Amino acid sequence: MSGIQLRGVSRRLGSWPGRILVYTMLLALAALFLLPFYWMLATALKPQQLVYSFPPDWLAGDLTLANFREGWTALPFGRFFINTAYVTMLTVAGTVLSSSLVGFGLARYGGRLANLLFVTVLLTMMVPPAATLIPRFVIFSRLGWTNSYLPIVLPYWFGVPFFIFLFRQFFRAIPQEYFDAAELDGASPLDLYFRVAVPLSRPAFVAAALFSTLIAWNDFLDPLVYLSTLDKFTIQLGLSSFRGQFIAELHLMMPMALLAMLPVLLLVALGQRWIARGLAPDLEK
């Protein structure tokens, strides 16, 4: 498409009919994506007798919060939330610290060996987690770590390939003059990391923390494999157990699923600006 044609399309979209068309399409897509969430919210607030009514009553006037109280006490969801928060904090701390250190080393101390190591790290991203599930389980079971949080948290303290890539690209965007000036002042490699790289890469750290929080909070497979007692369950395992015991109690299941989603929704809503900045470093420098 030529430049004249592109300018013509831009002018048509910039006119009022074009804007109305674009906004109408966006609103339709937004409504389509929000429909499941609305159904979950409506089910969580409906009395039990209205949940299975047909045709569905989308705008029920009889709303109740009793479903939240009854679902919360059906299983120890308070314990599930505490366990999940504990696992998430350890996972985020390990992911950000280890991945940023590895990314800093690969970005600051380049060379053929560093590039080879970086390519090797990227190649590990192609290995599906299910392929290493059995070997990991055998190792951790022989160490006696089953039914504990160590197999879930510890791997994140040795670097995550995606976040290593993220930090390496961000650190490479920092002007070399900053590091040279710090080295002239006698800064050690750790000083370069803590006093130069970290303060200038806050968007990358925030984005990595947000993404790793989403991963840890929503993780289901690893807790399912390694945890076996109810008092150690995370929120995802708790929801799965709830569904197994109260499979026909949608009016109780939906409030708990909604509560499990709220921290993630709030986190994404508050941190989306940092996510965009963390994923878009200036690579020209």
Given for the second form:
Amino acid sequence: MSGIQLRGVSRRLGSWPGRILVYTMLLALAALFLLPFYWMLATALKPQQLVYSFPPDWLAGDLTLANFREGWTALPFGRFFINTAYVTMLTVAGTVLSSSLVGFGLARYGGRLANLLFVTVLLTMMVPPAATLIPRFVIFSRLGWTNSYLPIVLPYWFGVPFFIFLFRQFFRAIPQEYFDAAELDGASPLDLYFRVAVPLSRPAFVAAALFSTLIAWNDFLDPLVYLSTLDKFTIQLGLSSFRGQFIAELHLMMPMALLAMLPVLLLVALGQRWIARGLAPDLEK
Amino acid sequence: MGNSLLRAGRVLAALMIFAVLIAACGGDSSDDEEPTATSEPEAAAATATESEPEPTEAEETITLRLGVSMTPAELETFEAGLEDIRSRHPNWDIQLEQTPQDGVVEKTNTQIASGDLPDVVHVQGLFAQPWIRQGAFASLADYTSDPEFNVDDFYDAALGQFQWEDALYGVPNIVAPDLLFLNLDMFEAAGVEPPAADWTMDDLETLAYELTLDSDGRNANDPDFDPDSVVQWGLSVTPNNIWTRHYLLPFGADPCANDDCTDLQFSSPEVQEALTFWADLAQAGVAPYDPYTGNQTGVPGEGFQAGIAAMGINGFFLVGVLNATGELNYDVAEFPTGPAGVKASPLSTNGWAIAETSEQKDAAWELIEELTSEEFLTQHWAEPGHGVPARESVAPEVLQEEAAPANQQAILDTLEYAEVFVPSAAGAFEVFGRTSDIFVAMMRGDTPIADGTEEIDSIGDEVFGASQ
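Could I have the structure of this protein in the form predicted in complex with the partner chain, to go alongside the form predicted on its own above?
Once more the chain from above appears, this time first in line as the rest of the complex follows.
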């Protein structure tokens, strides 16, 4: 019954009035979701005096790039970009390497202890990061690591629960025969990881790298807590600095937010097919 | 076997390379290359320092961490003043630590919990009391008693924000009263005169009706006026949260039953009657019952700034914003006098405090003396948009005759009676969060004022009773 209904719907959408209706709805939805981005772009290009005008001047005639120049020099945004890229690179490297190794161990070397460890790892995902903020700060502060990138980057070198889960599931989908054959050829556990698991799991690695890039690039809380001087700030702290106690310098914040978005937007655009494949292992195909 | 060792070796090598990279993450910021954008002031500072006397061997270098939360524009002004201080104290190594406004509470709480608060920290008045009562800040009683410091020169209300059990835990540097902003173009279009200095709450009500317009251009006195299609509000706000004591005091009604307002009495007959005055304005459609979210007005934030209200209640900071954008032809007025014969305004204030954990308290105090000196306040805080210097002797420096608004004297006059927002004790933000919807419902008429105020008092008792 439901199959018949679905085929009916499909037929209706297949006709040109149906398609026009669907595409119109999709375009309207897309426009709705793009509206905030358009507002950001419009604000970035407006003179300051038009930022708060009501009704909003959506198609401002006096477009200017002055906000970009002023925002870039009001705070050292060049430095912020370099700092953020540096932190992101180390975070991604640590996340992918450590999480894949742990995930591989949990996937291939089962048993009760491994399952217990896996459940424990999953349980740590339930703890909100804010709950461990102060204990972590105390530890890193005692180590003298505040106002450095160590407290922000180093934890990622000890495995990230979500990515451990992702890699474990992906590695478990690799047929056991591949590992058995390699072991017959004398492969060690590290050989199995590098020669079998890694080449067959590229989508998972790309997806993990993309996701961890997004996380690190947009992270606010850790940099906020651990970084204190402007020369160490990341982009998110820089953007947030445009908001004061009473006022927000939106005309400067928006152009810098636009620039901050571009690298991640580009990455996601280039890697979106890998994200889907990395999250849904389907090695049989 | 050999392959395994080779693989293991590669992993170790990769780990070592990343270890080296990670090691580069650490270290003192002073060792790093400075970003180009900040190199100019720092180079200037270096030049200035070169011309100043170097600290003698007997003068040990004192490192002072100074925590602030400022916008780039504020930082630029502040850093210039800081350079002057550095030049006078060559043995001070002042390390400026900036926290974005959005994260001030989280970061400060973390630093307090771990004993890592900067030696001197800039504190927003509304946040001060919980931290003072936690013991985060050092008592300044011994320092402020010095007659040369002249603590009496500071506005009493602002000092009160940093007072706890007869000791002072912070020194205010700026104060900012709320004012009544008037859109002069809307007054002119309606053919009504801006209020006189001695105006009353009744005048406010009359003006609000005359200045409100619906989509057909009818004002609120017109029998056909449609309160559901307002395009121009007479007044931009109504009481919408627990920090609205200034709306009630002119009616002889006080929602606070004790000094720090941790015992709420919104349900008292006087407060209920005063709230009824404001609810009547909201329900007549001349002032929004939900002034800030944009759900009712269509504009997020306060309506005066957006140009959809003829009269607005807002902080002094708006003077700087309006002057920068130059979009509105405006003036300011003091709050009107109420039936009780008094007027009231809230006062925002920020100040400097010393961390209880600081090992340089004497030097930290000297730095606060510098930061709150008449000279520093005049040169670096007396600008519209920043705040009014917290010393009465230099507060008039903020007046700029050549700039709007015309009635700048109202700013100083308001400071004479303005009082800081209360309650500000621990739990105040929770009470604020849990009761704001009740205020909106009362103003809208969805909740009877008697029921709403009972609930607000009850939430206050629950939260403050548990947190004090």
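Superpose the two forms; the largest set of C-alphas matching within 1.5 Å is the rigid core. Numbering follows the first chain given and starts at 1. None of these values were measured; they are calculated from a predicted model.
When two forms of a protein are overlaid on their rigid core, residues whose CA moves 2 Å or more are considered shifted, and Val22 is one of them between the two forms.
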